[in-house]
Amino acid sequence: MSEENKDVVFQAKTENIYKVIVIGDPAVGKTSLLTKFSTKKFNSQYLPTVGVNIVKEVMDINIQGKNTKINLMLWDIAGQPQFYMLHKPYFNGADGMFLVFDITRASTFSNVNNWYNSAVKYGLSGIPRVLVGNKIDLEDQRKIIKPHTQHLSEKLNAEYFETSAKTGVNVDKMFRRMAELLYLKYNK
């Protein structure tokens, strides 16, 4: 085998593709988080997701001293009740999940448990998960206090990130951490 072909084989072995669902109530910023991560842009106009929006992002991470390419297939799933019947096919085969709520709306925080229970119902209890409190740029309107987020994070066994899709605070960090969690879970 030529040196060139060895590189191709090595590259193929280090690529990893993971399906990650992004779930939560309508208007918590799921689509905005994905847009900020993939394009570094923010649209202040709310456009509800219809069904599902899929974004593919490739990340290079260094984990355990190894450079690895991670392909995230991010499934931005509509939060409106009329799309609940589509959850089973959309959730099917997920390797990881983001559970997103809006720190300025208490109901979105309370509903995280419902979103998680739906995922568990479809067999996703053992996958890596990250809890995301979005819209920290609206700190003066905060309704969810940090001890509550810490409690839920522990209950769900999910790392917690506070983010702002508008300013970009912690957006890259949350996706990078998910990539690391996926790699650690599925490459033992």
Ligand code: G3D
Second form
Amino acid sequence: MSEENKDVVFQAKTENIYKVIVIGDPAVGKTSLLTKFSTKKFNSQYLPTVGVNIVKEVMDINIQGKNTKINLMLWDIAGQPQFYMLHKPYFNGADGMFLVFDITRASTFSNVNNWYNSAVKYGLSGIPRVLVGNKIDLEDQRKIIKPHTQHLSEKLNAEYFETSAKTGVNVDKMFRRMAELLYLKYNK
Ligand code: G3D
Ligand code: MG
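Could you drop in the structure for the form predicted together with the named molecule? We only have the form predicted on its own so far.
Below, the chain from earlier opens the complete complex, with every other chain and molecule after it.
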């Protein structure tokens, strides 16, 4: 291989491109979180595919005193999760996952376990994961109390964020944290 080609290969490997899946029950706010995160940004794009939307986001993070570009390919199941034939390509090769529930609906919280188990079934037990309780603007309708979220977060070994795709609270933070976790995991 020529010196020039070696450089190309090296660059491709240092691009920090990660596939991140966003999973959870219907209507918990997965698409809304992605839209909130990406539409403020100039470099976002929606890539429609069959049953799946992929949003590409480039983030600059400062980690351990170093500025690093992280490319997130965020995968969002469009349509109904009961289309199980979509699951394999969706889960396959993911580097990170967001597990999203709606703090106002208890069933979406208990189903996080099922979503996580599906991911494990596809070999994703070791990837960085972030648990997300969305819709905290609806605090007066909250069904899931903090000790429960803490328990699940410890059980899944996932950091926990409470967000609102409506107001935007903590939305940037959860994506930024994912970028950091990915970098820390895959750049040893
Ligand atoms: P999904 O992609 O997980 O299926 P969506 O969920 O992003 O499509 O959101 C489902 C519904 O919840 C939408 O309402 C959306 O506006 C609402 N929603 C999403 N996030 C929040 C939030 O943080 N706060 C509040 N109050 N609502 C939220 P509609 O009425 O359009 O179906
Ligand atoms: Mg959706």
